[in-house]
Structures are given as C-alpha cells and as structure tokens.
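Only one chain is given next, in structure tokens, and it is the form predicted alone.
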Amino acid sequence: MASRMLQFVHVPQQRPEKRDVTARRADFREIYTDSDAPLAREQSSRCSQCGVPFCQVHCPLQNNIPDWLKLTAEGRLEEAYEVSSATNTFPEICGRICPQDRLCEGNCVIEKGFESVTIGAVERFITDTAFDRGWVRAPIPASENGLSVGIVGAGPGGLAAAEQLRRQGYAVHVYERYDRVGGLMTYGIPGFKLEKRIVQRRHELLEQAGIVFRLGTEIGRDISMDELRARHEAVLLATGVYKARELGGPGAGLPGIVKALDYLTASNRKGFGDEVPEFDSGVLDAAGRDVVVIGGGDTAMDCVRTAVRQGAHSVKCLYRRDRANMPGSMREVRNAEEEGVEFLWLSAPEAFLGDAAVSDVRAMRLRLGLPDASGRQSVEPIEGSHFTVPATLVIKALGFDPEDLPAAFGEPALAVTRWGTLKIDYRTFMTTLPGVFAAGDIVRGASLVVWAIRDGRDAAAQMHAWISEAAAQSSPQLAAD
C-alpha cells in the first residue's frame, strides 16, 4: 500500500472547484463544490508520510493527519473517519473554516515547489461521506454515572466539552443565551463558509445523545451562578468574547458606523428567516451602499464578502499593514478579490466625515517600520498622504475583547487576568471558584474555532478527573474500587 503514497512528485495539487463567481456573489451557499472519491484519494496520495508530521504538530487538535490521508488514499474511508473523529469533535466544520494555510497545510513539508496536500478539503470529504453513509452516530454513553454537569455557552468549545462529558455518562445541560446552538458558528460565520445545516446536524446528534439544551437562558439574569453550581457537580464557562474593539477619531460616533458582529449576526438571522428590524430598516444592510470594512482578520473577510452578496455598490477593505502581514487567511483574501473586493493596504482611518450619517472615510497611507515588542513590524504614517474614500456604511472589524466577566456572570469571586479574560489554573482549567472551569476564548482571548474545540475537550477531561476524585473521596468504597 505504501506505493500509493508520496505521489506529490507526479500528481499536482488540485482543490475542489469553486462555483462561478457571478453565481456565488448572488447567494450565501458554500463556494466550494463537493469533492468526489477519486479526487480525494488522488490528493491524499500526495502525502509524503514524513517521519515528523509538521501538519499534525501545527494542528491545535494534534489530528493524526498522515494516518487518515493514507486510509483515504487506500479507499478505507470509514476507518479514515474513525481516526479523524477520534481527536476532532467537528471535523466537517474544521475542514470548512479552519485557516489551513496558516496551520496544517501551511506547514506541510512538501509545500515549497510542489504545493501542500489539500488537507482541509479531504477532511471535509471524509466526514461528509461519513454522514451520508450513516457512520456518524450520536455520542450515547454505555452507561449513566448519575452525575451532572452544566456548560455555559453552546459555541464550539462548549459543544466539544458537552460531547466528551456525555460519552463519560454525565447528564449534560447546556445553557445558551441565544435562541440557537452554535455560537459564532451559527451567527458570526456566513453561510458561504459554513452552511447552517452543518451546525444543525451536529446539534441534532447531541440532542439524540441526551444532552439538554436550555436556550434563551443567561447566567446572572435567568439563573445565578450559585444556583447553577448547586444543580451540578461541576460547571464549565465557555461563552466566548463578543465585545467589539472600538475605533476612535473625529466622527467615530456617526450613524452608519457599525460593529462587525452586529452586521454578521443580522445577515445570518435574515438567512434564517428571522425578523431583523435593524436589517429591514437598512441600518445593517449593505445593499446599494459604499462599504468600507476596517480590519484585516477573518472577521473582516466575512464582512466584505457578505456586503458583496447583499448588493453593495462598492466594497473596500482598509488595513494598516500589507498583504504579507495580514492576520486573516490568504485564501479568504483571494476569494474576496475574485468577488470584487478592493483592498487598500497600508492605510488607516483618520476621521469619518458626514452630517447626519457617515459619507466618507478620511485615511492616510502608512509604511512598515521596525519590529515592535510583539515582533511584528510597526507602522508609521507617511506625511501628506491623506486620501478620502466614499463610505455610507463603515464596518469595524478590529477584533473582540472580553466583557466585564464577573459582572456578566453576577459572580464577583471570579478572578480575571490583566487582559480581562478569566483566570484559570492552566493545568486543570479551574477558575478561582471551586468546581467552576473555563475554556475557549473566554480564557485565551479571541481565537480560532479549532482552538475552542481543543480547549473544550481538554477542559472536559479535567472536569471528569476532578469530579471522579471528589466522588472517590466522598465514597471510601469507590476509592477502594
């Protein structure tokens, strides 16, 4: 079977085809067509099966990528799915939205000259095939252990922890303040990257396993932290971070300047068929407007591409560094450019112009200077380089910070770091409240879905260990067993 691998010297990289640009600009369906089995097998055979798999090393979940690539190349798809899902709770989601060019594929040892293995596309194909053939089953435990856990937040971290703890036999209750499961996967990421049926499919499996979802429930408002702790043996906080970073300067408070998450949530809710007054009134609708998105991460890419689909008159992205230093996925930048987005590199806003609402952005050109304390090149303004960009809708996509978490949870005993994230013991994931754990963005700050999944799985393991130890101490017979 080994002869089926190392084909990168003979077989060129081939990704799944993209839908026609004109067609995909008009809807929110995913832009990549589905892979077929021959393409997946051929592309998997390009893996070099290297002794030190840097793709795996640079995957937050430490996925056994060379193993399931080899199994796919050999046509053993059910085994490939079992290996893939052993370390990843949502491989079909990561295959769609992970920035593989910065993680596994970007560290593939055959990248230079031959182009990397299309790891993300194969991962998506394996799991979609597993769903189609009925290999994906609800995580129903072999037996119940009579203990319960509460999880606050139904995003990727909370759901990953819920799935792991349910497998251990816990009664799992997930508390979510919104009306749907998925967190940013549902409301923050547009359908052209992740169709919502994919998230709903996982939600249904988790419900089939017996996990109870308490939607529209906010901790500190509908139920206190003390009450939550009394209900369960342990609690996990995995709510993410949603507070948008603000943008200063003259005119920053003008109508027509909106937050990225508000904009994306309104668009996704509209896609669900919800009533969205801010969208219907035009406040969060880009149709016919000159749109300027400020920022360079994946959220900014989601905003510019959403504006294109809403029928914006023009869409520009203003970013203070150059293309090489952009934090977002280069693949998403290329997709945006194909769809008609214009990037204004090395540019930053100075002021926002307009009377009753924003009409223009006054910006300046920048140049890269010496590296700063973070190691990234600093930016310096170029004197006399001011220019004006028409903008009747400005979207701030500058990243997210934590809210005042002790106040949000109604629990002043929760300690926070100097960055405002929850303080935990990094070995156990426990906060300063005994039996209360935390994971995901609420601990590490705004990050990737794949990191939230990793944190959720790790936190679940620590919760199980802590509960088991507490139960053993309270029951000498159990300790003896």
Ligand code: FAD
Contents of the next structure:
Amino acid sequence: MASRMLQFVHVPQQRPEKRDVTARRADFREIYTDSDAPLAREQSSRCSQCGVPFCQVHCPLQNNIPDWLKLTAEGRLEEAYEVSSATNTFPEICGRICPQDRLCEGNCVIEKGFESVTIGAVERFITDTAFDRGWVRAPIPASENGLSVGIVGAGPGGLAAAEQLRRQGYAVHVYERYDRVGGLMTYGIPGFKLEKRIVQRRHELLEQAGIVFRLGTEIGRDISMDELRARHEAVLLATGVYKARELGGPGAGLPGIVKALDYLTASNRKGFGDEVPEFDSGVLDAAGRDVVVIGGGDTAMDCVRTAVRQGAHSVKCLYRRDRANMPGSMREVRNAEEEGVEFLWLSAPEAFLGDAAVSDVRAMRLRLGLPDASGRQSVEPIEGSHFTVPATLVIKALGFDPEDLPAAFGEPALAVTRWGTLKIDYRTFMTTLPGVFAAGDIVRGASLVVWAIRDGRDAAAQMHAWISEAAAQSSPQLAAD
Ligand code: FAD
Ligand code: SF4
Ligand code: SF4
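What about the form predicted together with the ligand, after the form predicted alone?
Following is the full complex, with the preceding chain placed first.
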C-alpha cells in the first residue's frame, strides 16, 4: 500500500494527549496517553523522507527513522517494528524518555516553521503495538556456543549487552546488587515518565531467553573481580554513577536535607509496595511539606514532580542559570510548570536555616556573565539580592560522579580517567584489565538511557570479537575454519 508522505504542509503536528493535570498530579502513571493507529499513521506521513536524514544522524542509535515512519504511514506495522528493533534494544523506552527535543526531533528538518515529526511518540506506538500483537519475541539463540559472559549491572547498558550476547548463543549471567532489574529505569526515573511494567516486561523476555539474573549480588563485595573473571570468558562492567554531588554552606548538614536519588528510590520502592522505613517515618516523604529542589537537570525535574504527587504543600526549584541554559529537557520543565512547580531561575542557596531541622533556605539572585573557559556563561551574584524561601524538605539534585572504582571493585589495576570514570579503549570498549569491558554511565559519566543502550550494544560486539579471537588462538583449527 503506497502512502503519501511529505504531508507536513497540510497536517499539523499533533502529539498524543496529555492526561488532565488534576488527575496526573494524583498518581504516578505516565502522563501521555497512547497514540492510536490513525494518529500514528497521519503523523508519520508528515515526514519528508530526507535524503540525508538529520533525525537519524542525531539519534545515538542511528535509528532508521525515515524507513519506519514510511512503513507506519503505510500501515505496515510489523515491518516497521522489525526495522525499529534492528537498531534499538528498547525502542518503547526511548520513545518515552529520550530528550527528543535535543536529539532526533530537535534536528528534524521540518522543525523550522512546521514543527518536527513526532518521532518518539511513533517509536513508542510501534513497539507497544508489537507487544500487544505478540510480535516481540524473547532473544532465544539458534544454538548455544558453549561460552559464557558476566555482565555487572542490570541497567540499560548491561541489559542491551546481555540481549545481544544471548542472541549469539552465550550463557549470559547478569549480576545486580539491587533486588530488581532496570538500574535507574527502575529506581531513578519515576513512573509518570516510564511505568515500571514497561521495564518488567523486558526483564521477563530476557529471562525467557535464558539469561540468568543474579539479583542482590554486588561485585566487589559478594563476589570478587578475580572470581568473576575466572567464571566467564569476558566481563562487562555497566554499573552506572551514583555518588551525589554535595552542597556546601552554613546549615548544609541539617536534617531535612536529602539526596535526590535516596528520595526518588524511596518513592519508586513505595510504588512497588515495598516497606521503606525512611519514607514511612516521613524523612523521605514530601507530603504536607514546603519542598525546595536544588538543581536544573532531569533528576531535579523528577524530584519536583514526585513531590507534587506526594502532596507537598509547595514545590520550588532553585537553579543558578536561566531557563534557556538549564540542562534538563524543556518538555519536562513545561510539564512541571503545568503541575504547579515554581521555578526560581538565576538563584542559588547561600545558607540553610533551622534549629532541629531545616525550615528555610536563604538564597541570592545571580546574573549571567561572560563565557568561561568551557564556553558557558558564568554566573555572578547580584549584591543585596538575598531572599528567603520556606523549606522543610530540601532535595539536592546537583548531579552524580563515580565512586572510587578501583577500590569498589577491589582492583587497583582498573584505570580511571581524571573524572573518575572507567578508562577504556574506545575502539574495543576494553578497560585496562584484559577481558573486562565497560559501557554506559560508568564510562561516559551521567548520561542518557539511549547512550547506555548504544554502548551496551557496541561493547557486546567487541566482547564477541575478542572472545572469538581468543578462542581461535587457543584452537588453530577454529582459526583455519
Ligand atoms: P544504571 O542505569 O545506573 O545501572 C547500573 C546498575 O548497576 C544498577 O542497577 C546498579 O544497582 C548496578 N550496580 C552498581 N554497582 C554494582 C556492583 N558493584 N555489583 C552489581 N551491580 C551493581 N536518561 C534518559 O535518557 N531520559 C531520562 O528521562 C532520564 N531521567 C533520569 C532521571 C534520573 C532521576 C536519573 C538519576 C537519571 C536519568 N536518566 C535519564 C539517565 C539514565 O537513567 C542513565 O543514563 C542510564 O540509566 C545509565 O545506564 P547504565 O546502564 O549505565 O547505568
Ligand atoms: Fe529519537 Fe531516542 Fe528514538 Fe533515537 S532512540 S529515534 S533519539 S527517541
Ligand atoms: Fe523525516 Fe524529519 Fe527525519 Fe527528515 S529529518 S527524514 S522529515 S523525520
């Protein structure tokens, strides 16, 4: 069935509806409704099928976007799913949480004047439909190859690698310190962006394929790196970055000032129905409190919107730069504003006030100055601009660094960069330990799910090449074959 593409001139951009603000403030369900087939088809037909598709160039996975848009516009959804899943391990997840405004959609050539094709929403629709119709199958290999790999960390980087290696017949063992699979997709990102069932159904498929998950197992504590390397032909480290950047200033140690990830993890665990003493005692619960979140990235946006849903009395976000210079996705800022969050741009905390616990934040206004060595505009304090905001819960969302990795893994030979991330050879993804590879945030620093997937897939290909070469060297007959 041929379709007419290039409909952007006649068909306006239309995103799936957002749920009503009052309803969405009251629960942790995703805020975007599903596309239906007519909407996905119509919106796909807006694509102009560029010869050099900048959307694809700016997608970290180089997804074949024009092809799956055309197939969707033609109603050939199973083929669209095959094309989309050929380059992306979790397209329905990226369709939900990639910052598309900075990646594929932000570079769509019809953006200027006509507004981009809704690439993320279509990608989500294709794979959700594929799940509904039973087209998504477990990555069961055609045959076992008798070799085994160990993956440390069940976040998107580790899972993407596990899936690729299992397809090739490896016995894949995933070691994860937590009790659930998904990494930050499970315990960091809240359900209103990515419902937990979406990650769980992927976990189930990977288990059906025979991947062994060793949950509650921390490498470096429960199993040493030496032992792990002895068990497997090769090992992948995909353990993310978790050390929160700290706040300074008077009163910074007062009770009531908490770390973003502790706060979000507690909220996500409550969503699973777990017992969380620090939530139940009120320490990590925003209900009825005046909440101030400090930071301007995705984590800060997730904290303010979680606080709204927990029934906070007021929610403010304090960020040192302005709206145009914040690192978080603009789409998420708009969602937060709709939900009642107040943004205090160009503001920084000076001191935390209170006796037994924090009660207020004293802050000052800033202005943007000249660009610094990194090219970013510096910020300068404005004399006499102090102000105070009530704050009975302060959430620190200033970003994450890696911990001391050689110490954590008990492996002094594991080299790190000057940022503390794992040092790898970028062609082979191998660390300074032979046969030990690394992928995702632990290599890049805090990044995105889509980049972790990309790294996991690339690292898996390199692990396969390295193991194959080692096997060929130890068996000359194999090399001759
Ligand atoms: P992780 O997802 O961190 O997974 C690492 C896993 O390794 C964890 O499960 C951890 O428990 C486990 N682990 C650690 N050490 C050990 C050990 N020694 N032994 C065994 N297991 C171990 N990205 C987006 O694209 N879109 C978003 O909207 C978005 N929102 C975010 C919101 C928040 C609050 C945060 C914190 C991040 C967000 N990100 C977002 C970033 C994204 O989640 C990460 O870039 C991505 O999850 C990194 O994947 P990873 O596999 O490298 O690590
Ligand atoms: Fe866009 Fe992310 Fe999908 Fe790539 S993976 S097409 S960047 S939504
Ligand atoms: Fe279609 Fe936009 Fe990609 Fe061009 S850049 S192929 S119009 S989605």
